[in-house]
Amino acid sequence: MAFYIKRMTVIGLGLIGGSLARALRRKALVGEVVGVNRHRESLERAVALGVIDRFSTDPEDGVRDADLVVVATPVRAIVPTIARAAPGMMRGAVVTDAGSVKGRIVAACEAVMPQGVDFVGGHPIAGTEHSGVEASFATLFEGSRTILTPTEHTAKDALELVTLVWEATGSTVETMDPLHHDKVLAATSHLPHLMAYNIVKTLSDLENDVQSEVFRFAASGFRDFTRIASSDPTMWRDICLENREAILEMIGRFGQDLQTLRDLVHDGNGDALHQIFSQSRATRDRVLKIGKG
């Protein structure tokens, strides 16, 4: 089914919001794109880059007459931003977000929707370690997955539109219960980011003479594993606070497994270590094969 968005407003014009605007522009699926950010300088850069046509620093003003409103702010700003923008939304508009936490956010956003305006929770699972509209590019979502989290309150036509929008970017769309989404993402995304941040902290806290040698001889494995520790600190602070319970559960599970490894190393149990490493390698190979499929 074809679609065309006459006016789209993107609130939080960074990597995700900017890349979505670029992708839809490239395929001529959107007319006017309005950007909303707190900082005027980033909006002026977005105009100069051709990502948006015009901008506003006021969410209520920026969403006027928009057919689709996409909120791509840090997760703790999503609900208050949508609440501020709500009085300016026109009847028939569809609102979606791009946050990686969904449970409380979806319920709160649905509660503040004006009459005749529909909300669809969304989470494009794509990104890089870079942030800002300058880092955005039209092909970011190609080959990715996007999770939409409809509820019993989600309008069918609104869900269909948001599905078509993300599919147009080259992403495969799946639906999931909001709370289940948060448990899955705590394991697949949130915990790995915390691990990357923490290993860099551990190494940076070593004694100065050891630390200098560690970072001097850091190999490609270190760079690959810790790449995501270059992600936006504000975004990840908010994710940890917003998805606290699910993340704490995963940290607990990981801590138990790490203690097991410690004990095996301490005891010199090479057979058990080899078994764990072999199982982990097989699991990773299987996951990567599924991902390619």
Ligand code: NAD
The other form holds:
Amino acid sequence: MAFYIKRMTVIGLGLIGGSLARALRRKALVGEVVGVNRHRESLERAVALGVIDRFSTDPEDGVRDADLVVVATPVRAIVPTIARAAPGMMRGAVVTDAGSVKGRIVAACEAVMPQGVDFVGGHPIAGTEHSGVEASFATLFEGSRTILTPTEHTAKDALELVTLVWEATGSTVETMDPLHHDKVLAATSHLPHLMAYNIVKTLSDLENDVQSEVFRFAASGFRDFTRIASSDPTMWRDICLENREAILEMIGRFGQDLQTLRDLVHDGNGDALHQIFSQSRATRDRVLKIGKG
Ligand code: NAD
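Could the form predicted in complex with nicotinamide-adenine-dinucleotide be shown next, to go alongside the form predicted alone?
Starting with the chain above, the whole complex follows.
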């Protein structure tokens, strides 16, 4: 089904918001794009880069007459920003977000929607370790998946529009309950990022403590960890604070498994270690198959 958005406002114009704006503009699916950010300088750069047509630093002013409002600020700023913008929203507008955590945010956003304005929670599973509008690009979402988290309050038309928007970027859309989303993402994204932050910290402390040369001999696997651990600190602080319970559960499970590995190494139990490593290899094959599917 075809769609056209006369005016779209993106609040929090960084990697994700900027890439969405670029993708829709490239396909001429949006008329005017208005950017809202706290800092004027990044908005001026966004105009110069052709990502937006004009901007405002005031969310209420920026969303006026917008058919679609996309909020792509760090997770903890989403609810307060939507609450500030709400009085300026046009009747019939659709509001969505791109936050990496959904449960509490979706409930709070639904609660502050003005009469006649619909909210649809969203999370594109795509990104890079870079941030800011300069890092945005039109093809970021091609081949990715986007999770939308409708609830019993979500209007069907609004869900349809947001689905079409993400599909137009080249993403495949799936729906999920908001709290279930948070559990799945805690396992597949949040825990791996925390592991990366932790391993980089451990080795960095080691290098300082014993003046060793760990980084000179770091293998490419470790470089991947440092890449992941260079992701935006504000974004990851917010994710940890907002998805606390699900992340704690995953850290608990991971800790138990690490303890098991520790015990097997301590006991010199080669058979058990070999079995665990073989299972992990089989899991890798399964992950690749699912990815291709
Ligand atoms: P980013 O840092 O590139 O962009 C966020 C922008 O929001 C910045 O320009 C910042 O100045 C602005 N901002 C911060 N507080 C604001 C406020 N109160 N009002 C207006 N603007 C504000 O971050 P990003 O990578 O584009 O992430 C944006 C959102 O998308 C986050 O909620 C994140 O969880 C989610 N997300 C990120 C990724 C990823 O890999 N980067 C992937 C999927 C979802």
